[in-house]
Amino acid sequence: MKIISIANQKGGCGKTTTAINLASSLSLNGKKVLLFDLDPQAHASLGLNIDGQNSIYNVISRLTQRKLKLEEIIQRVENNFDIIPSNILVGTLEQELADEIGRELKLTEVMSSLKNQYDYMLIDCPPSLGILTVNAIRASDALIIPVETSRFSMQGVDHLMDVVHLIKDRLNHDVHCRILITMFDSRLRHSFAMLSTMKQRFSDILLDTIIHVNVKLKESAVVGKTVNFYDKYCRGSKDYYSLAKELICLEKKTAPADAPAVEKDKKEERKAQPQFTNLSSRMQELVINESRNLFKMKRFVLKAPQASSVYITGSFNDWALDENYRLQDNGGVWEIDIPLKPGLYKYQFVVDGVWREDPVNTQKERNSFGDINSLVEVEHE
């Protein structure tokens, strides 16, 4: 199970929008997700039309007259997507826990009962650096910091990173921090200038996915739905689906628990390979050549001199953002050779987090998101 806090003490950066729609997109990728609304403003609960009468306050507080267990306040949002609601009383936990011993571990303690029931737990933190945010970061494996392209947001990142370092030093707990660019307006030069600055300052922790300005994200919150169910064809829906894919790929790379599964895959791969034990050397050579002929190397090229990273994703890799499909920069011309079996494949390039069709490929089709997939056909010899 992966626990991710979504935090930024600066308001208006898309924090709650990210929490809601990332949870929905992870669930659409087959993951079971629980969203903790830890913000006393309860925007995540309100944005999903969830009743917050019983909240995390009733679980953590010792003063409440209606003490509840965490399992009793979980509400279903969508298939594989549940939420722990919030209300204004959650804000009083800051004062209630102020003088309590072990106050930084309260959320960790109550979450332990659900440890094996979900693939992901997301925490929508309050827009402050108080005890609730410290609790959330202490309980998490990773931290996503939504940042709009402005100078004030960059300053907010520095303050939040100070808290992360303090938690590491004082509580001996380290979290993996990632910065997510949100509310990106591609019509403004200022947006690209700030994006370039952020890439220089935070290159090691900057996510490739970029969340663009999209009115459907605001409209979906007004009607109490996630953007995937409000308008699955809009830009916002595709951006958050891409973010979910990127996080799943990052987890596969870093999670030690994946090692047995990888080893199992390798064993299955070895079983599937041709066995040459009782074959003559000539016969071995023929079988090897036949095996090689199953695949054909296909080169993909994109001219993007201003790009800092380019991936290719498509039906040949289940639309995953994988380092194995990252293109190599050759003076502004990005290239990659991919072994493909004969067949028809759909694909797109992902340039600095932005999905693009292949501009030189005339074979295209419109996909379910309303944009264009490029097509490539690998023929038999």
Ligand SMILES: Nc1ncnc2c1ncn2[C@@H]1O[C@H](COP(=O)(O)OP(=O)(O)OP(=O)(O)O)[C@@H](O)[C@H]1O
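Numbering follows the first chain given and starts at 1. Take the two forms, superpose them, and find the largest set of C-alpha atoms that agree within 1.5 Å; that set is the rigid core. Small disclaimer: the values here were computed from a predicted structure and weren't measured. Compared with the form predicted in complex with the named molecule:
- If you fit the rigid core between the two forms, you'll see the Cα of residue 57 move by less than 2 angstroms.
- Superposition of the core reveals a Cα shift of less than 2 Å for residue 223 between the two forms.
- Relative to the superposed rigid core, the position of the CA of residue 134 differs between the two forms by less than 2 Å.
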Second form
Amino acid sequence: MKIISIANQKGGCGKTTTAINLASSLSLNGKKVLLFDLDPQAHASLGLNIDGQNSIYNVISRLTQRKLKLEEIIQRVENNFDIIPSNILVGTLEQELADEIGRELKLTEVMSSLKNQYDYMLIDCPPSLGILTVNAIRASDALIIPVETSRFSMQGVDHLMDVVHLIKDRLNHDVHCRILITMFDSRLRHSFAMLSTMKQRFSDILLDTIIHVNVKLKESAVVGKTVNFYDKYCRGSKDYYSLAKELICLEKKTAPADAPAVEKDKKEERKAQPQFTNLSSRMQELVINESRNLFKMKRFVLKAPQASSVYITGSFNDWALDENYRLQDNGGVWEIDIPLKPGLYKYQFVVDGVWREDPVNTQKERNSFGDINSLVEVEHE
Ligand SMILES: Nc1ncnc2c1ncn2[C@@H]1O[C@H](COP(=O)(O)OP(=O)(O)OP(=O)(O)O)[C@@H](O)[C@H]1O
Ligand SMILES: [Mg+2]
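For comparison with the form predicted alone, kindly provide the form predicted in complex with the named molecule.
Then the entire complex follows, led off by the chain already shown.
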């Protein structure tokens, strides 16, 4: 079982939204998932319409009058998706555990009974760096830190990293940290500035998937549903589905059994790349020119006189949204030239934050989210 904490002491950065919808998307990918609501605010339980009468308090507290086993408090949310609910009493564990020996290991101890019953456990942490969050990180293999790009919310990340280092030094436990950009608003220049700062500072631990602002994520929580069930074709649904896929891929890459194969792949990759070390400079130039020739400039044009921003995103850039793919406005006709290697590519325009197909391209296909990707083929010479 892979245990992932979702934590950031900064409030409102998308921890609970990520916990709920990532859990649901992992389960749609055939994984058995347990969501652990560790926040006394119980937003994950409320956001899924789950009764929080019993919680981890009944399992850990020595003061509770209704002592229960962890298995007894687990509830079913959807097929392959269970939850350990929370309630206000969970907050009292912070004080109760404060004087106990081995207080940082309480969750690790009680969770050992669940070991092989799930593929993933996601822990939704409270917005603080107290005993509960430390317990969650100590019990986890990985930590996802949601960072909201529409506001300056980066300060908390360093502090959380300090805690992770302390847990490594003092408790001899290493967790893989990953940063997830949340509530990304592609209509705001500020979001892109923030994204580029994040890439510079945390390039090695930044997840590729970006969670965009999407009102359906808010609405689904209000009616007590996961976004996949509320509106499976919306942007929020797509984003969390991509995140689940990315995490599953990352896990395959880091799984020990795969290690030799990955190493082999890297060797093959190195072989495939031009090797310059033994070549004269004239030869190097030729090789570089040769690889430049592999690319062909492709022009994309969209007529949108009312738009204030147009981006293109597609299989050529892993569906990323960034400034390199912003189209130039020439009097309402938006244009961009993109170097592409021969192959077939899927793409969409993003006009003022709204995804749409290329209206003048007849080559298109319906994608698994129910909307249309335009297609472009770059042919070999
Ligand atoms: N991508 C998104 N687009 C639009 N609204 C969002 C998005 N992500 C989260 N929200 C909304 O922002 C608010 C805060 O999100 P959420 O509860 O997930 O944050 P949190 O980090 O768990 O907060 P807390 O620190 O209080 O636990 C909620 O109303 C949620 O519906
Ligand atoms: Mg929360």
